[in-house]
Amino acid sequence: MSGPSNYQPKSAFGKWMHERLPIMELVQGQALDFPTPKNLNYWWTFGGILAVMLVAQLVTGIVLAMHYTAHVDMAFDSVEHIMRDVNYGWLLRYLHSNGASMFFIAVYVHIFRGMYYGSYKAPREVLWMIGVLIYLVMMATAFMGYVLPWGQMSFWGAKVITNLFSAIPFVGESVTTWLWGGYSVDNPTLNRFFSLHYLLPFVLAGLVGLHIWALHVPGNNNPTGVNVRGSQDTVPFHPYYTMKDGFAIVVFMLLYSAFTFFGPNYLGDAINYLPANPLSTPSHIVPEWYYLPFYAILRAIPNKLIGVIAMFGSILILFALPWLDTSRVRSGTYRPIFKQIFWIFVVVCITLGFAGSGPPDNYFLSHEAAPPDEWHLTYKLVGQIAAVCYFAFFFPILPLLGLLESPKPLPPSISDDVLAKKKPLVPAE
């Protein structure tokens, strides 16, 4: 669904270039003149926000890599050198570390929006699966980046997460040894993680380009979920959505700046400002906040192998979402029961995050240790309940809901829906 290009070069150089490399015609047709549904709301602006955050992470990461030393004896000090001695090094580091959190905030909103409005349904299955692949690469990149400062939580987080692969039958020990580059988390591990952390963002950029290409084949989904029925349902991407996305990006940058300048360590862990010490285990090892729901699922299952399968399965199940949802209606706006269950699912995901943030044997949302001889609502128990609810959403609820639910009538077209929501103009008295 590419947009018709009206590009006509005016200058002699423009005509010369157009005959040899018509890149401006491509930009005009695929970006500026691209036909976009006229009813997209602000939830659709997070795609543009993610593109901006990817560029910010690439730029700040490349500059930081110029001053970082990937060696266990010097990594922590090199980060301190960046913070104290490099011109605006503190700003670059805080932009990069908080940028990772902003990236995940935007991607979680983007994913939930896609789930609510059915953006994974035909003919957008491949678009959705590429998006899930982007999410997996993001998680791997962020995890490796968190190890690089070589603080206490960096070291022990790497040790705990890489040890999970040892649960894989037959090949687990070999995979773990390969990840470590030896028989423990040490200098070869840090070197490998630094190399991959530098490489994967460029892989991510390639996947984003593929994601945009896959989007431009069927075109954008929209809040009604009905297909575009001609030019009356669309507007050019520019200037309508460039201005709308631009405003949303500025607002999001304000949030990004607020964390960078006023709470740069708010989303981190204070213990990571201590150098890594293999002989001193932290009392509570916890990953970054954007991994907490999956960490809660891992802890919810006593068996290590089953816990690892459940943790990775909680992400991989997203690949099957287009086929698990059997409803012929895309948008949750017209699915009354799905709408309620979807928001319960969002609460379940947030609850998993809380469950993963605390010591497993402590009372939920309290620091008091639970007595061993009585029933108690601990972080682990809450995580177990929420994990069951998480998987139940995908199966059996979604497949059965599509067969049993009676959706509301859909509007005939996007234009009819837009006009129906317009309030009649009342003349001034």
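Positions refer to the first chain, counted from 1. What you see is a predicted model; the values in this text were computed from it and never measured. The term rigid core refers to the maximal set of C-alpha atoms that superpose within 1.5 Å between the two forms. First, how it differs from the form predicted in complex with the partner chain.
Core-aligned CA deviation for K408 between these two forms: less than 2 Å.
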The other form holds:
Amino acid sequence: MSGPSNYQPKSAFGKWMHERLPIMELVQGQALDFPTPKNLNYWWTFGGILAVMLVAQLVTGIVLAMHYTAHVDMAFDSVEHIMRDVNYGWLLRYLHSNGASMFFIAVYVHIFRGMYYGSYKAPREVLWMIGVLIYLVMMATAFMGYVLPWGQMSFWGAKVITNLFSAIPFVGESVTTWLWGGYSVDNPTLNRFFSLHYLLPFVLAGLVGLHIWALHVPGNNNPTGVNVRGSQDTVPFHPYYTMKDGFAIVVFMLLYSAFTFFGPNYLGDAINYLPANPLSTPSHIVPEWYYLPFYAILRAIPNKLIGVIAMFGSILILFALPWLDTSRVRSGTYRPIFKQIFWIFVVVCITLGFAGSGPPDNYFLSHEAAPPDEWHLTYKLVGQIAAVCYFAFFFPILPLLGLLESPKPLPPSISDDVLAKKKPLVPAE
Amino acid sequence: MSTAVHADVNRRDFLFIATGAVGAVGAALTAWPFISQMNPDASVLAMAAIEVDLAPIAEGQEITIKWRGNPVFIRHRTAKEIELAKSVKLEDLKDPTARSANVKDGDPATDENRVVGGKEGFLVMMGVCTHLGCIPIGNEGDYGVVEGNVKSGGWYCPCHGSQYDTAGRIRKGPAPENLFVPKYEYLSDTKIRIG
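Could you output the structure for the form predicted in complex with the partner chain, given that the previous block was the form predicted alone?
Then the entire complex follows, led off by the chain already shown.
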């Protein structure tokens, strides 16, 4: 792991330390001198943004835990106590709740970037799969965090999601009872969710370490998808990408601050400001925005078990992506048909998000209920069409496209591509 | 380890494997308390039974009580609701089994099997949708008794649109099973104990 560093300790202490723990060599080789393709665009800054968001969530979360009480009788009040009494409590809580949304915005951009530029292809399959695992752990962490304020949507979201496991044949009931620690979502459930919500971010940090390790073996992919051929193709990570990432992080913080200070509840559900009531289901249950596409897939299928399988399958299929895409060209830039299908896929995912947001039997994007037993463009029908498109992208479109599509010629090297795009300062006569 | 065949080495191999196996069993046994602690504890199990007086529930009225953290619907059904439930053919049901703790597993979902002691006026069942656990809304959906603008009986789950008939049987939507009838018995003509 010492990487491309020729670290030589300068001070006597540095030499003493180097012989015992060569950590400065690791930092210099992996974080400072690491050769990084010189053509990375701003879509590549989201990795750094995600690292910052993980730290932001850890820091705000740890201080919130100093004021929160994980008990069904006190959880809701303790969150209001944070909002009203604790010094800057409102700020810390809004940073944490909006931070979760920002984290997901960044991770979705990061995932779509990886898909467009073929970053999952050999030799980066394990890097990609660790990424999918990180995404799964993020979803679990965010879900358990949303339960903690013990509002109406916390409670009913928890009930619906944990009930997904009751679809497992034979052992489903026992599994849900075990998850709940009772016969319903109750105090034991809240307590264990708090414990796990505190644990999982540290698991995430460990997975992120593995993700970066797996990244630093082959090195970064880049917008051309062409391998690095030599030192003319790269620049040291510091200062070039510490600065580029740093700038992007500052811009991203503007967005984060805009939500935190000017629309702190815009992404949340107002009904979660009602305390949880196990005897009254809200008229319309929706998860947080970042789960909506998967919720739409769950609702698209009128069979419980198959719906649950489809929902989990829609995420797990990402693990197989490196093998489903048969094209040997990484970057979508050189794949004319893939490029268009990719953007259609993005639209399909966003459509799924909208389809998951409304009552299943209402007209799509309307408050009006459609008459039953007839064909109408309802939230459910839009979700069904989009769900079919979602899975069709992975199979059979991607495997076939790799065989049928003729890609455009690739540039001979990163450096050639960069120089070819460079505009002359004085137009040629 | 050496590939040479020798009596002492074989014996040592056996000891290695035996020790490792005992260690693995020990590790697995140690894991059990850490898994089992998440199951319902003694205080949760202690809240098992509850008594309910049915006398104040008028015909056509429904009450919801809380039992083991979940809502239980107790509905005093009208004659028309019972009649409608009885007129349904078993082959029209999505889930043809009674789903009642008071009859044998797999008994048919007749109206008689959904109540206890032939007291068909009172329908007692968990108010927990068998899809994902939401509370269905009473007197809603397409499977109740309709008289003019008034619906009575039948349940509609607001979460994903499952619909239950006047005996709490699933008729439409993603829920796989009929609303579950918990174990209960009549202590007197108008008093039941659930659990």
